Amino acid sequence: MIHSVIERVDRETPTTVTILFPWEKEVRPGQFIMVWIPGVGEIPISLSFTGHTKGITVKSYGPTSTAITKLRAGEKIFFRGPYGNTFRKHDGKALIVGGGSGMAGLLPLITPESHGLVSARTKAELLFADRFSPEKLTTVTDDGSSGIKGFAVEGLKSMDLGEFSMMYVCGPELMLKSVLDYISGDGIDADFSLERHMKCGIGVCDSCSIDGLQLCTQGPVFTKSALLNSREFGRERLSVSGLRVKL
């Protein structure tokens, strides 16, 4: 177990906050590394910062994540990493599409010419939009308080798709998985990040299985190809008892 002493605490959105502490390894966009929580337990969360001081965004949404974004900058955070791929390098122009706190693992990924399409429920809850030129950058919110009301593919609808390469794309899984339906036909490419349940994060307990590849080993990073052809990719997953169940 690493640990390491907390330099900075940022407040990103009311549920959300960025913690920044130095770490000499090499990460690459895309990583993750397993946080843990002593007494509280552990969980996979994606380096928003890769650079000499590293950077985790977290949202509270259970115990660990909650223990978690109550962390204070000098107090120590404890953690193994980092695992899994990375995002594939591309020269072309890419769009980058990012729901809710699967923002954060794409946050390394943006440079002043990205392209952005930022969806949340809310727009006080729309994370790193400010990343993006105003000129670049397409917002979607559930309640309609900022940009198109709806779901992340109703910005996409709403986009000349065909002036891009590629995207890269993470959220929700069915938000995912809407993605990948409406791109299937067309040439431009893309690399997903997923999220499942992931216990051991090193190929071992088989919680984060899908389609028999793990996600902590194997992924979380797939292309659009090797999605398109996944029977369990958005329609079934495992859940924390191991029990399989349909998204």
Ligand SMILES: Cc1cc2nc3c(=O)[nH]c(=O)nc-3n(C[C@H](O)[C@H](O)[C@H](O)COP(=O)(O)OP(=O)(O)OC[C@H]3O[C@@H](n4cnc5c(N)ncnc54)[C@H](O)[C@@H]3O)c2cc1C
Contents of the next structure:
Amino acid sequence: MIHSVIERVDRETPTTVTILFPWEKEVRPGQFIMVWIPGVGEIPISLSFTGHTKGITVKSYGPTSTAITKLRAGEKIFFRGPYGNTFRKHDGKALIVGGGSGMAGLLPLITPESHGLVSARTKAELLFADRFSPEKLTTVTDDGSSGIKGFAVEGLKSMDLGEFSMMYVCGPELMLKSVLDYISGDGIDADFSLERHMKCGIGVCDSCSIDGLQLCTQGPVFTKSALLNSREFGRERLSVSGLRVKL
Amino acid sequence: MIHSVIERVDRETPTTVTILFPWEKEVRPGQFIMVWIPGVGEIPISLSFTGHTKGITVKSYGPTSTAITKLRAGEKIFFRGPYGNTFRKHDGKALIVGGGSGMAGLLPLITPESHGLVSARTKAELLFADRFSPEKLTTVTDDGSSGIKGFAVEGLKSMDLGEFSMMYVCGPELMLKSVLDYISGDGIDADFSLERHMKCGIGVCDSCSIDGLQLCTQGPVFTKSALLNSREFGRERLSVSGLRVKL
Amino acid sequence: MPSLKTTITGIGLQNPLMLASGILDENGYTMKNILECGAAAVVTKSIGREERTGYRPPIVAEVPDGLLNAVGLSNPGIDNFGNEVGIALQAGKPVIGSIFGGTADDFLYVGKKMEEYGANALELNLSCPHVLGVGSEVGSDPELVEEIIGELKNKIEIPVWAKLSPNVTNILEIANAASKADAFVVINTVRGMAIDIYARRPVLSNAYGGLSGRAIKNVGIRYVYQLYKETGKPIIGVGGIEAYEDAIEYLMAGASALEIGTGVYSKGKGIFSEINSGISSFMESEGIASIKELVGAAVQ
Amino acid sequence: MPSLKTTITGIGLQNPLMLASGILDENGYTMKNILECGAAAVVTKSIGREERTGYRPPIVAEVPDGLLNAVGLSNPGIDNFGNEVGIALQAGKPVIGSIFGGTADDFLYVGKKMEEYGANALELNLSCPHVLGVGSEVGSDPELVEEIIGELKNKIEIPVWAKLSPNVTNILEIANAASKADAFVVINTVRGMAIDIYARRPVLSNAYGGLSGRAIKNVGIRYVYQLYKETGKPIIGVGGIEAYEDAIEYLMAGASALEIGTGVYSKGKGIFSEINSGISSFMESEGIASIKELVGAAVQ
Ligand SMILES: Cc1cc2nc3c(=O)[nH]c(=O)nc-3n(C[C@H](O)[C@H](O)[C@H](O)COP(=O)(O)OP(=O)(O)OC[C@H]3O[C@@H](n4cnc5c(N)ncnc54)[C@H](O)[C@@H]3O)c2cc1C
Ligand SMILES: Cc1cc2nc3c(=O)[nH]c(=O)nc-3n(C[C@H](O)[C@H](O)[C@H](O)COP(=O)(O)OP(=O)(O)OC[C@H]3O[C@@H](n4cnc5c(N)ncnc54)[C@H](O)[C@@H]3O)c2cc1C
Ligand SMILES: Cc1cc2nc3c(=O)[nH]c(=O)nc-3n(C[C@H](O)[C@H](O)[C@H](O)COP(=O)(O)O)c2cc1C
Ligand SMILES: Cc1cc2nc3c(=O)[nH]c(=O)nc-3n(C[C@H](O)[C@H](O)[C@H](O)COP(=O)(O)O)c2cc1C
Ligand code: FES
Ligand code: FES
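Since the one above is the form predicted on its own, can you give the form predicted together with the named molecule too?
Up next: the whole complex, starting with the chain shown before.
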């Protein structure tokens, strides 16, 4: 395991914190690390900061992610990586679409010129929405407390996608699926960063696989065209035991 | 194991052959390899040729060395290495002193300017004597069939060592000891390349040790001053079982 | 061009390289993908009677010369695995069903289902906890091994391979108990563990794990050689195969076919075609026409 | 500066690092040299009752992650070893006499002599062929182990360490049989072998050998941890220690002292002082004052 001493912890939303720590390693946007809380568990987390100081932005769900959000400055953080591939570079105009903690992995892509669509359950949970200029931002919330009410794809429907040639999308798989379905016939290209159970992070356990490819080594970023031909995307996955279940 | 295909085999004396084979490796004069004859044994042999084509010059004693002398061009030779240290560089006038197969490891040091003292049991066994200009060569044989009769040190006694500032010596340990004793009070410096049983060649088995140092990793070349302080040199060694025996 | 074809217990293989059990072989599509990448066959993840979630992560630890794992036999249960076997079989190559259990009855139940699903052979993972013993493994109890294999050989048509553990005092004793098996698969992982000195704690959630990869290659070679020499049975070699030289070393030690696990992690899925082309060049330059000539060539 | 001092079975050590048996410890002057290079103690080569030449070379094979060896217990016989122990003792540090035999009587004869020569403790190498069994080892026969250790503990004053082999089904069974020993030394080499694919032949003249070095570190850690946890006895950890992190991993797994063998080959004789300064810096930066605080720190 690699370890580093935490420099700073920032609260981003009521359930989400960013943890910053020094790590001399070149990493690319889209890559992730396996974060270990000794005695609790180990989970995949995207790098939300990829400069000299690295950062992760974690939402509290179950025991492991909750334990991560409780780490304090000065404590050690244990992890291994970086793992996974990166987003394709794109010169044209791109739209960044993040749902829930999915915005974490997209953060390194945001520039002052970026356009964004940020979705969450409720207003307080909109992650990194403040990183976009207000006029380039669309927000969507399940409860309508900010922006459009509904799921992320409702936000897309409200926009003119014609001005974009690329989309970078990260969030729950069903959200990604609805986005893919919505743009499937369009000329707009897209990179989707997927999230599935990951037990090993290094391409051996088969828990994260989709269509024979491993999210952890051949993903987590897949192109629109790869996913259009997918048999499992948005439909089925293996549970923690290996049981094939509907999404 | 490394292997190479033998390019050429040259007979040097009735009991000694040179085996030439390609091996892309930088080696330094004095270094040796462990040559393996599958099914027979493995022994240390100096590199007598250290250019792009490497060579060893082997005298037939027991089963393994005899099997090596029977190798033919086109056959594979198996070995590992290179192991050991090298002779010190010297700018002044040097004398090369080799006894028996000991000349093999000294060959890479011979230049047209070199002076040599070559000793052997009998004339036909004088190894590489022809590599010195006749006027710069002294020969010594046990039976007097060439040059001075007696042991190598008798040859030294017949010479004026005053013109030399360095000696490179290789041969049986008792010969080295008599040479060391002879020059111990002189200003002449010397490097001695030792031969002792070697079972591993890599500094683990302790079979080749002298005064706590391993011939295979910290030798086989030792300086005159190191040997002058030695408790074991020329006196005692361990047998193949580890039994301390007189030389 | 030398031929890479080989046969093991009557099953024809395009080349000697199969995917080892437990690595990328839980999802049918993944197995199919591996077969398309050049593996001659796949061995499924070890499947038991009941669904099991296995241990919580960390279930693997990367160590300098291999991997440690303690997955905890996670599997969906044999009743839920037919679909995956079916998908893998679409590649048109053999699929070997790895099974585990605590009793002969477990093995029979799971083995029968595997056979029905279309598996071409059964591989018995004997490294699972013994229901009766405390901490001991099925594969270290000769009587139980004999019972399991006797039962399967009576009631199952497809070949039965017994996968042996290196963590025993005397592997021959177990091999003899397993002598009715059609082949031996050698070796499973070597007992190991890793501690993180900054966390002051074992890395794997289960603390103890199994060591695989390059670190255990010379261990596997030794047991393949010994079993080939002393039993003469067909052997499938596995443990630390990452380069064509390793594959040839295993063949010369007596293996007729090979499995690769950790090599897929260290070298990627291209490992099957890379090693196959390495074996082919070696055979060509050394004047060897068939895999058969290599098998056991170094055994004295 | 944290203190590196430790104690094992009443023997004080300047630091936790000793030379392992079988590496550069046949010649007294070599042992003395290693002690001068920073080792806190040396364990001699395993000495038996009679002189033995051992196997013909090749007796070692370099493999990517360690060494394979089959030296064949070459030794001058205990009657001829007093001089070497005497020379080693001149360094003023503990010398541990490693001994082997086929019977309790052998062990007693050799152990008594070692004690007379001034050895500070005995280390029993139980990995030697059993006189009665065929191919089996003394260390895999619990009754014999119990007899040997009982005999020595009755008749010998200096501490007795039992060195255990990892090549057994159940190491606890052997440890229990050896429970009268003052400490366990864990582990001896792991069974292995190497084949040269161009020579089509095993490299070692004995074909089979023992694997040591980095490849077996995680195996050693596992057995040290298990024995510490389940027996609570003092443990000397050995197997693949090549860097200070390895040393600390062993200490945290439960070892009170350590031995280094193959590391002397891979890193040179400077390894003792290098690892000691690494341990020292680690302790300083992690706020640990004594070796004792590290021992077993990771055991759950
Ligand atoms: C590539 C990638 C990047 C991600 N990036 C982010 C990010 O930047 N920020 C973020 O907030 N989230 C991110 N996630 C999602 C995050 O990993 C999940 O939210 C997290 O795994 C869930 O944590 P938890 O606390 O619920 O896990 P826990 O409930 O503690 O479980 C951890 C893991 O253990 C396993 N497990 C659980 N129960 C069992 C059991 N009974 N037996 C065996 N195994 C079990 C499962 O694999 C589970 O994922 C990412 C996911 C992926 C795949
Ligand atoms: C650094 C070095 C360089 C050398 N260079 C040369 C050179 O260039 N040319 C040359 O001709 N000679 C050289 N020698 C000498 C050469 O190595 C010896 O002549 C050779 O070892 C003897 O070979 P053999 O055929 O008698 O060996 P064998 O009798 O076949 O024995 C080989 C080795 O096996 C071991 N052994 C023998 N019997 C037993 C047994 N019963 N049990 C266990 N082990 C046993 C011994 O270690 C022995 O050395 C060199 C020696 C050294 C140390
Ligand atoms: C992550 C992982 C999971 C494994 N799971 C199983 C398993 O379920 N059943 C089994 O028989 N062997 C299992 N093994 C052992 C492998 O099949 C193989 O015997 C071992 O890893 C040695 O081969 P390798 O070095 O090529 O990996 C597993 C190995 C690894 C690394
Ligand atoms: C060349 C060699 C010879 C050995 N001889 C002995 C021996 O005589 N007695 C013994 O108990 N262990 C012997 N061992 C085993 C070591 O003492 C040690 O247990 C093992 O090598 C693991 O430690 P390492 O990885 O640091 O080498 C030998 C090991 C090697 C490499
Ligand atoms: S997480 Fe194990 S294969 Fe991807
Ligand atoms: S030959 Fe073994 S230590 Fe030198």
